[in-house]
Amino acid sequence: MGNSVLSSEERILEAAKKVFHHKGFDGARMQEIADEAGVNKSLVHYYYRNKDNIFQAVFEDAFSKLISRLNEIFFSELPFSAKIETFIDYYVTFLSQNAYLPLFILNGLYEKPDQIRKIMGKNQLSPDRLMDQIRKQVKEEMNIDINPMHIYINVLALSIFPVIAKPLIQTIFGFSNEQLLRFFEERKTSVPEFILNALTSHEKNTSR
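Structure of this chain only, please, in the form predicted alone.
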C-alpha cells in the first residue's frame, strides 16, 4: 500500500512539473495534471487539495534541489578557490541534467514571490550569513574588500545563463547536443578561472 501511495504522489509531482513548466501557475489546470499523471482528478485533490498546494510542493522540490548543496559548499573548510570550483562543477552538471529548473523557478517567482522566503527558511538559507562568510574568506585569503553579492551573482549567472540560453547557443554556434555537453564540461574549468582571475585583477587594481 505504501509503495503505491508514494508512486501516485511521485507521478502527480512529475506531471505537475511538466504542466507548470509549460503553462505557468495561472494556465495550469488540475485536470491536466491528473491526465498527465494518469490518475483520477480526485486523487490529485486528495493529496494536495488545490492548485496552490501542488504548486508549492513542486516549486519547493525544484528550488530545494537547486540550492541543496549551497550551504554545504560555502560553509565548508575548503579554501575559497576550491569552493568556487566545487560549486560550479556541481551546478553546471546539475543544471545541464535539469535544464527546466532555472526557467521554472524564475517563472514561479514572478507568479508566487512569497514561496521563496518559505523555502529559504526551510533550507536554513540565510543570505546575510552567506554574504558574511564570502566577504570574510575573500578578505582573509585574498586580501580583497569587495561586495560579496557581486561574486555570488556572477557565479550564479555564469552557471545558469548557458543552460537557459541553450537554444540560442546552439543556433548561434551550430552546436550539436554532444558539442554543447562538451562546452558545458569546459565551463567547469573556464568559469572558476575567470572568476578567480577577475578577483586577482581587482586586488591588483585596488592596491595601486
Given for the second form:
2 protein chains.
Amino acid sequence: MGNSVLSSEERILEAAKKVFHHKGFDGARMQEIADEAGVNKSLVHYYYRNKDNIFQAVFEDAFSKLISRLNEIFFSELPFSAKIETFIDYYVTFLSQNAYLPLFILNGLYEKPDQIRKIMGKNQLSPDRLMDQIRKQVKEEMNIDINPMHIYINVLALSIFPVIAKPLIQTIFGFSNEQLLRFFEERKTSVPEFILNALTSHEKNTSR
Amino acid sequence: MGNSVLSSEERILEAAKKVFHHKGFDGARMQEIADEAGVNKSLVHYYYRNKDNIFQAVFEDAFSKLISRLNEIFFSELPFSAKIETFIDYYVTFLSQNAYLPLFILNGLYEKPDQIRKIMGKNQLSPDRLMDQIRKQVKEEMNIDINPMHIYINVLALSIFPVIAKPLIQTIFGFSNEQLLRFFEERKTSVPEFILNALTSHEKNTSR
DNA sequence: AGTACTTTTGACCACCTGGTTAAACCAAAT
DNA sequence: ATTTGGTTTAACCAGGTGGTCAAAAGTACT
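The structure above corresponds to the form predicted alone; please provide the structure of the form predicted together with the DNA.
Below is the entire complex, every chain and molecule, led by the chain shown above.
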C-alpha cells in the first residue's frame, strides 16, 4: 500500500473519488476514504472540512472530465460525420474505462441540484452556439432540417446509456465480460452508422 | 394524512416505494418510511423483517413495472415500425410520470447484483426469441441486416436516457419545466422518425 | 536547542441507524 | 367476560456516523 509520490491531500482526493464513484454520497464513509488513502480520518476533515465539501470536489472533477472532451470534439472544425465518429469512438472507450462516472454524475445532479450552476459556469457549455453549429452542419452536409437538440441528446443517449445499463445488458443477453467488451467494440462502428443513417434524407421527412 | 382504504402493510409498501425511489437504498431511512406510512417504525419491521427485504419488494415492483409493457409491445403482432412508434409513445409518457424509476433500477442493479437473476426469472425476458423476431422483422420490412441487439439497446437508450438526464438537459438548455415537457412531447415523434430512418436502407450497408 | 508553523494522530462525542422486545391494543370466537 | 390471535406501539440498544479537539510529530528557520 506504499503510496508513491502523491501528497496526503492528493491521496485523499483520489481515495474519495474511488469511494464516492462506487458508493455514492450516502453510501460513502469518511472512514473508508481515510483508510483508502492510508491516513487518519481527522486528516480528511483537515483538508476538506466536511463530507459535502469533498463530495463537491469529486463531483466537479468527474463532471468536467466527462464534458470537456465532449465540447472539444463538437466545437472542432471537423465535418459532422467525422465528429460523430470521433465522438463515439472516444466516448465508448473512455466510458468503458470509467463506467461508474455517468451514473455517479446523474445521481449527483439529482441529489445536489443547487451546485450544478456553479459547475456549469466553470465548464462553459454555451449550448446556443453549439446548437446553431449542429443545425447548420446537418443542413449543409445531410440536407435535412431537424431540431439539433434532439440530435445532441440522441448522440449522448446512444453513447452513455449502454455504459450505465451494463449490468442490465449483461443479464438480459447473458453476456460474459469478454462478450460485453466485444459488444461495446461493435458499437464504435454500429452507432455512428446508425446516427448518420438516421440523419440522411432519402425522401422528404414525413409530414404530421 | 388520513390514508384511505389501504391496509397498513400496503401503506408501508407505498411509502417505501416513495422513499427508496427518491433517496436510494443508502439514503432511505426506516423511520422516514414509517412516518410516510403513518405508522410506528416497528410495524415496518413486523411486515418486512429488515431493510433489505423491503427494498427488494420495492425493487421487484419497479423492475416488473418497467419491463412488463416493454415485452408486451415487442412481442406483439404489430409491424416493426408500429412497434417502435407504440413503444416510444408509451414509454416517454410512462417515464415522464415515473421519472425516478429508471435511475432507481439502474442503481439497484449495481448495488445488488445478486438478486437480479431471481427477478429475471420471474419476468421472463427470453431475449433469444425477441432478438430473432427483431432481426426477422427488420430484414423483411426494412430490407436491412443488422445486429438486433444494437437496435434493441438503441431503442432503450433513446427512450430512457433523456428521462434520466432530465436535470442535465434542463441545465444545458436552460429549459423551464414547461419547455422540458414540450421537448419530451416532441421526442414522441422525432425519436421514432430517427430510429426508423436509421433502419431504412438507401444504399447497401457498408461492408466490414 | 529553541521557536513557530503546518501536518498528522488518537481519543472523544452527540446523534443517528437498523433492529429487538415486551407489553398494550383490538377484534372475533368461545 | 375471557381467551386467542393478529396488530401496533413505546422503550430500548449496540454499533456506526460525521465531526471536534487538543496533543503529538514533523519541518524549517534562527
